[in-house]
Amino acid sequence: MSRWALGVDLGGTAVKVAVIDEKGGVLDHERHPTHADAGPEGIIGHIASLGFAMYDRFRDRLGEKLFAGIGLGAPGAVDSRRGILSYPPNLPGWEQYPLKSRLQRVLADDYSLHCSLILENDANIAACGEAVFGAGREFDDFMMITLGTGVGGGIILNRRLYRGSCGTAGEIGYMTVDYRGKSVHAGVRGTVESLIGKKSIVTLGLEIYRAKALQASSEEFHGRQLCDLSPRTLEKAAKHGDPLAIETWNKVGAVLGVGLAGVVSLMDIRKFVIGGGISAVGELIFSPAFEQMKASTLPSMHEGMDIVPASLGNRAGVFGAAALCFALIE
């Protein structure tokens, strides 16, 4: 029988917890609400609840021997090597917080559990279930993007998770893409994040209809005055031709490919893996994206450049999580 792990994804909406087995079987997966408001406390209550529950009904099926331990990602600043996680964005009340030592004590002290226990950023652990059981299998190095709510990044360099010297490393949401701009998020303006994030690309679209004339099938997608717009309906309506609809993913993707653009340059990395709920909307985003890469790079620097589509969707965090306890990857 193979190892298996549970692996643990901390979104500010929902809690994922999978139990996975080291050649990349998912045995059991579960979403739950995360429950932000109840703080960090209360949170890491509800995580060894729903962890130790996941293991109680597997470990004799799978074998207690067998179990190579948890790997939980977390949004926000994360030092992986002293457990500590920073300033998690839509989880309020933290600020520096010894999540995995309290973690392990509540595992201990509630439910008698004490197992290995690997403490990462979210888009890291993608960017890793990716690498090894997804899209990134075929490559050295790339990097993972994350589109949704924010965006987020992961970069693998010689089948290795790259960390940085302070555990940020690959945060291209907050990569400047255009500082003289009106776009500010978390204090900095002009990031990638401010621009293409979720509200950002709701705010664009409206900008872009209500600055032209209105198609006719708009209302029939966005509702009356456009007050349905949303990433979705945008989609819907370019996959239906709409010139403004089009318009906004293009502009979107624009702004993406100036970002990596930023990795081409700065870090000889050429290959992408994009997810996310956003990244849904498939080459409405990745064409223009590519095209800007191109445009804002060198041609010396085109060769082997790549955007492809993450393949585990909204599990490829639960799935690296789980890749870190294996050793699959470090």
Second form
Protein chains: 2
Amino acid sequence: MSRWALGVDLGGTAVKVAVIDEKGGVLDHERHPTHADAGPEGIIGHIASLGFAMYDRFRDRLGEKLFAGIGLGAPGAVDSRRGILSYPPNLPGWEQYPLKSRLQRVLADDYSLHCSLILENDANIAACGEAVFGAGREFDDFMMITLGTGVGGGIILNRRLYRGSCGTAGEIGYMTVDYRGKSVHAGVRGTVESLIGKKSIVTLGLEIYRAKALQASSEEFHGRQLCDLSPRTLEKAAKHGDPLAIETWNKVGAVLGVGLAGVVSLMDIRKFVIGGGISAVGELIFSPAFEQMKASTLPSMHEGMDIVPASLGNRAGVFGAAALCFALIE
Amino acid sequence: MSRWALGVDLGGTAVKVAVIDEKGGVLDHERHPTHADAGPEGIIGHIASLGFAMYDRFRDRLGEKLFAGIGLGAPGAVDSRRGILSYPPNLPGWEQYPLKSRLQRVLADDYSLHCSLILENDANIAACGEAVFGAGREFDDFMMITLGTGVGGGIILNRRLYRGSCGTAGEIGYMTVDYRGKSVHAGVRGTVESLIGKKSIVTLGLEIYRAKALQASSEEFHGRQLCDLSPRTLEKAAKHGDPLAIETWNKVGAVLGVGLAGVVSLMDIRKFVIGGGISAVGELIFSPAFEQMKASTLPSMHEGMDIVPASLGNRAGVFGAAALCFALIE
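Starting from the form predicted on its own above, please write out the structure of the form predicted together with a further copy of the same chain.
Let's see the whole complex now, leading with the same chain.
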């Protein structure tokens, strides 16, 4: 019999819960709304209830003694040693919250479930998932980048999660690549996320289409109005050969490439695993990102540089949370 | 009796050689011209000769058996495991050279000196020096930044040197902070070094003075012509309250701060030790750098951020090289 764990991935809009065994088998997987406005205690109660229900469905079949515990990924700054979540974006009212001890207390008091619980940053658990079960398996050192609403990152060094001094490492989205630019995100000017977060990609696309409105046949492209412009429509248009959509993705890829080049120069990490919803556009981003990464680094650093797509999709987080429970990565 | 080692710091213009004991005592210290045009074998012969002469002067007094070996810092990409130096800037004709094995061979053949030899990047040995004997002693994790002709860096994580996948980590000078800017260094646009390397500081100062030529009393400041503008004269002028010189250092500090903020966001390193010739201006740079580092990072990352001056001056390299020989750091 294999050990099993619950992987939980808490996001601003959805909570994902999965039952995963030590070999990476997914025995169950659910996605629920977060109800972010319920505040810390509401969300903790919600996670406890969802987690326990799933645990309860499997404990007889898989064996209570083989249950390795719960791994929980959360957005924001996570002090995994002390179990404290600080200032999660998109989760109002948290500030600094002892998420780990509170969740353990609720599980114990309300459900008599006493188990180990590992709390980690959501981008970090995604990196762990790809490291143990996904596209990062072949790399000793790599950085996982998540392109979505925001731009997140998790760093694996020597097959271990690199957390930094206070647990906030990997925030490539906050690295500045355009310090004199006009884009600002979370109060910081010219960051990668301010330039290629989901909303900024749409803004960039609009700018490019509007600047060339005549070419784009009176503000339409492939039958859509510009007000419908989204990463999805930009992807479709680019795949149909629309030059303005391709130009948009080239610029997105170039900014990503500048950010990756910074990682190469500073950390000498040369392998990148790219996931998150936006990464579905694939080579439209990867190819210009790779070219820009080369252009923005010394030739002596080019050897071994690679960008590969993540392979676990939006389940990387729950996989990584479970992998931490099994101590397949630490 | 204490163990002793030779610390050697090979630069484009000078080779420094020192005899250092395990407690950080400097028993001798010399500085010689590099003769960079002599090429790899010429320089290796030169280092062997200088190193052996110093070894020979001390071996009876300090004891051959207590000699821990030679630590050698060199500019460029260093593969310390294989002992290969690649593309050292300011040293023509090297490309990729097996510096370690060649130097050991010359020492053995020409001087009958058989000893262990550690080869490491020059910014990395400076970081090791500050970590073991200098301003980094109090920090588990920090980054040493060297501001001089170029902008270099070495990273200490958990009191060990962080080298990266291929030994080139720490190159903060090549991080891009202004990807659309016009400054270029070593083929890469908008890097920290392109903006605040020694020459760029002078260029920046000239721009600021020329833009405000009237204020600066017809291209003079403190009795000097603008053609004499240098980091040294800019420092003097700023310390005499010259607003344009202060503005220059403020801008230099701000760019440094943006670079440091990238290190904070990506690596969650919050302590910085700043050395190199330019760092002598002290708070003229440190203070704007610290303010900009705060402005370019999330508030949740501000705790514990600190910038301190290096304490070993231009001897950090030979100290670090010796510290590696004693295995006081690895």
